[in-house]
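Just one chain is shown here, as structure tokens, and it is the form predicted on its own.
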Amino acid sequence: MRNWWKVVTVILLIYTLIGGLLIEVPRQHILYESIRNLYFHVPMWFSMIFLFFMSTVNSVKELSKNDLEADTKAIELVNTGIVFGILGTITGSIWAKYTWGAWWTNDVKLNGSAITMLIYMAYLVLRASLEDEQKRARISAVYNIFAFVLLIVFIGILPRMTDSLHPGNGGNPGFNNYDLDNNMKLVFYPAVLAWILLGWWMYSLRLRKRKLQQDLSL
């Protein structure tokens, strides 16, 4: 019973897939049944930043005490986060189309999520450019400590602080003051659940895959 948290992760996200688009939403005007997005594209996004705070806690294990295996792991998670950055973005680049009447608009949130992405991207190419193991470990540490300050900056901070159309940011109200009924409520924080789960099965896998990849190269 080692992997009863993947059989969970399973049922979670098939619940997540049938109740997401089977149980009775709130008809609030413009989002309609749009507001389903919630339980996929919300949830992306707490993945992601799940994963990345996880990546930033191996790079200050790294840094700490100079282990190259938390190094390996703060890469894949990284690697596992842009996935489900990737997927948010364009999750949320949809929901916009159908509320906001285009698929990008000059939002402080979208915009910082971009941004972030970016930055992400560039510790990627920044460990590609490194071929010593111990250099390229001590300074990625460093950078993903730095990039995970700016996504709290860019995504938790920035849109509180200035207008936004995303709900909870620029005084709007957040979903939950209005129209997150019991309902979605009752699939919604299954649904966080289940991705953060998946999430950690993907970046399971791709741990493993590396770490026979480093044992075939020895």
Second form
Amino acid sequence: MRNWWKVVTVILLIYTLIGGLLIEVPRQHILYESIRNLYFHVPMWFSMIFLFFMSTVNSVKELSKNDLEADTKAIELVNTGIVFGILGTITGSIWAKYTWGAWWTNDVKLNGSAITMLIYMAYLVLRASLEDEQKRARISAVYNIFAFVLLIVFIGILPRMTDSLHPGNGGNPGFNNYDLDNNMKLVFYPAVLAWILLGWWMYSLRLRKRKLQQDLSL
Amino acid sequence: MRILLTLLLMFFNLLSNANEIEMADVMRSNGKIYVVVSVLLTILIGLIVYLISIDRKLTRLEKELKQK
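The form predicted together with its partner chain is what I need now, so please give it after the form predicted on its own.
Let's see the whole complex now, leading with the same chain.
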């Protein structure tokens, strides 16, 4: 049974949904029941970062071993990661509207994540503009590594250096300090794993499709 | 003294009102939160079934290609 992890994914996702909606959460002003979004909005970003990180690993592999298959993996990982990034942006925007009162604020975390998304979309444009297979693999691998460094700066470092509405940044502590109680951890950690596994599954399907296309065109 | 006590009670009353945070208690008490849970579960399971079917189609194609 080499697909056991897909079974785990399905079980964890169903648990995330039921537990995420029904298990007691702390009662907090402004947030109210919307605190449950934590199980769905935050893992979108974790999945995106995980997929982009794995993409970077493959780009390093491409550069060091001149491995074209690693380049194929890198592009499909970015493709899947962008889906999660878009979902994270939309869900965050909805959540912001009903807690902060605006769809979008000029917050460092928000703008940082938007810039990161644009950087990765530029990766796709860059790839599309290069004809030669070898050249495309090398140049886009270099760009991809650079893009992940920028992701760390824009999502991980800069938001922590200034004040931000977004939890986990500036003077505003993250959920894990006191908001995230044990009940929430019970759902949140499996939820993160569930969404990351789902992302990996989606990526594996994309990769297999691309390989089939490559095999057919040979 | 009695006035003071009344004022104190009123103050506490206000305080407790201020601390009441509205959650989906009504939905839970009349059971409708489970409607939401079942709708979302249906969507999730639908999407998973869709994913599994794509997975199977790909496996079939891979096998076909290998045979050729």
